[in-house]
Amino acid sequence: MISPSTSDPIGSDLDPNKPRIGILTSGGDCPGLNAVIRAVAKTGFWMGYEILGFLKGFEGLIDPIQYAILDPVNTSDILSQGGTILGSTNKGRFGGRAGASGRAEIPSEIIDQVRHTFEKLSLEGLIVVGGDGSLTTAQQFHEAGLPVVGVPKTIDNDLSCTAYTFGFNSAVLCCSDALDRLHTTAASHSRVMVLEVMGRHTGWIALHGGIAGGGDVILIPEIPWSYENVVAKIEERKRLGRDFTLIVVAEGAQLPDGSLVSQASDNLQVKLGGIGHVLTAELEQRIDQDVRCVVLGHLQRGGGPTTFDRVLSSQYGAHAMRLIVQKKFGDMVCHDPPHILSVPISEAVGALRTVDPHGSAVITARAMGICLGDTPGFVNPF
């Protein structure tokens, strides 16, 4: 993480010539972070502003005061980079989204110490880069009356109001990539490989990490499924003479009961996993074939951005600036391909962006043949 300021008093090390906004990353970590800074940095300074980089989400906001100032320079080298030089926490003082409804109110007490700062500093706009939760805390920032833009990040893409949010395709190329390297072991053992990944409440790694992958099942939130269809699917590729199947299960898919495997969290949001240890046990019990689970986790995360995500998080950084500079403050930009334009926050994390059921990525993977868990063979899905 980049060395935070050592000025004393705070803001003495400021340029006083110079307009002042401020970045900072909260939540999860996720590929492009780092780009998105890069690009932010890099526009600004050609801008003529003074970046300020916030350490540690938005704990840096308050006593005490962290923050970097950011350039060309010490941003040079950290577009292909992992993480977030600025640091994240999801943990703090700053309430979020409470799971997948409803929302934390930020402590009124809390918010006069961030305007506090933003007037001691002589901020003239805050980016926020972050998911559902850190954009929540955003645009209570916003009704506050203080000026913020958002940036949408998240590896799981359930962001309403854009297409795509970055981090979400390295998510997808960790889960192809090792799906590929299951295929080969489950092939020469003639094993059933069960690949738990991410995504919280929604399926959109499962569902395109499993295309990418040539998954054989695909079990995601938004389609209920039954454990005597992927056995059903599993016999099927026997008799086609496969004797091997890759499983691809998201996180927050629900057993065909109806419940959530979960974990007791110190966060406001429920801690998903497990499914994938679940899934495997009853598939031992019902079938006659060694069954091995693999849990990805937080390797999804790691690393850095594909190309796709480079270039994302790039336009996201300099669009985050175009709002600043335009005073589109309590917006948050977003993909419309191939436009990058802006919505207001409060739409954006108004509700989950879902995977569609009957949408094209569902159907693609119908029409090859890949089970997704709500039938026992192949249905003609056009």
Second form
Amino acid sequence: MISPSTSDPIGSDLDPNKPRIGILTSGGDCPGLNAVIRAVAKTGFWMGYEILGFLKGFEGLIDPIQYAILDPVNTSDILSQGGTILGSTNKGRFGGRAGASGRAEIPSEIIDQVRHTFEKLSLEGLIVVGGDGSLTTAQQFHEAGLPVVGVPKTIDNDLSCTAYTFGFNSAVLCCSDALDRLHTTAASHSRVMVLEVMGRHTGWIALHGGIAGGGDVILIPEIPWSYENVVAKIEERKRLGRDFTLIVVAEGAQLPDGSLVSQASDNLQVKLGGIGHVLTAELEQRIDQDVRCVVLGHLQRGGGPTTFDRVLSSQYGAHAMRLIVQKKFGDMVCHDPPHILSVPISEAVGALRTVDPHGSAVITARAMGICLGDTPGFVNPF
Ligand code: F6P
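I would like to compare: after the form predicted on its own, may I see the structure of the form predicted together with 6-O-phosphono-beta-D-fructofuranose (F6P)?
Next comes the full complex, and the chain you just saw is listed first.
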């Protein structure tokens, strides 16, 4: 993480002649965060702005205020780096609590402290790089009259109003790479391999990673499935002379009885994970074949961004600066291919963007004979 300013009093190292904005990264990290930070630092520099990077998500905004002055030099070598030089958290004073509206409400005294920081540091705007939860916080800043813009981040690709969040493509690569590796060992040992991937309550990573990595069965939250149908696919492959099977299961896929497999939960969200092992144990009872489980976990969030995510993150960062200059506060950058545009943050948060069970990726999977777990055999989707 970059070192915070040690100026005393706080803000005494700032340039009084420059307009100034802030940027922070919040929530779970993902590949491409540093590419956004770099794009904002560079774009802002050329536009004559001073850019403050607040540390540890929203926490750096309030006592103790923690920022680093970003410029093209101290952000020059971070394009390909995973994580975030600003640090991040999905806990702390901005974790919020479920209010009457059902959203995580930030206490008014916390928002007042943020307002004080804006005034103290003469911030003309703040770029919040985050997923659904962090952008809900940004929306509350906007409703309180603070000038914010949003950038959609998450490996889950579950934010509304944008075709892609950055980080998703990198996570899909991680998933397909894992399947490539599992393929050879599964084939060598005639095994069934179960790969559990992230994605929270949507199946984007499982579906795209599964197609990209040659999965035979893909189980996602949007399509109910049964053990019988999965077993039927394994047996069908055997009849075709393929005595191994690759199964991709999204962490948020419900079991056939409708339940989610989770490890724990706090007041705000369920901590998903474990369905891979449940599925593996059940298949071991039902088939006469070795079954092994791999949980891909946080590997999907680590490492550097793909070239697609580097370009997308750079476009998002530059466009966020454009929104600041145009004073389009309360908006979130979005990708409406081939355009980079913006929409009100309020439209993007709140409703998950789920996989369309009748969309082109699902149709493609079905057409190639990939089992989605809802039919016992091939069904022509065209
Ligand atoms: O939202 C990104 C994500 O990686 C999800 O796919 C996953 O369910 C969750 O975050 C894991 O969160 P944590 O890092 O808190 O375990």
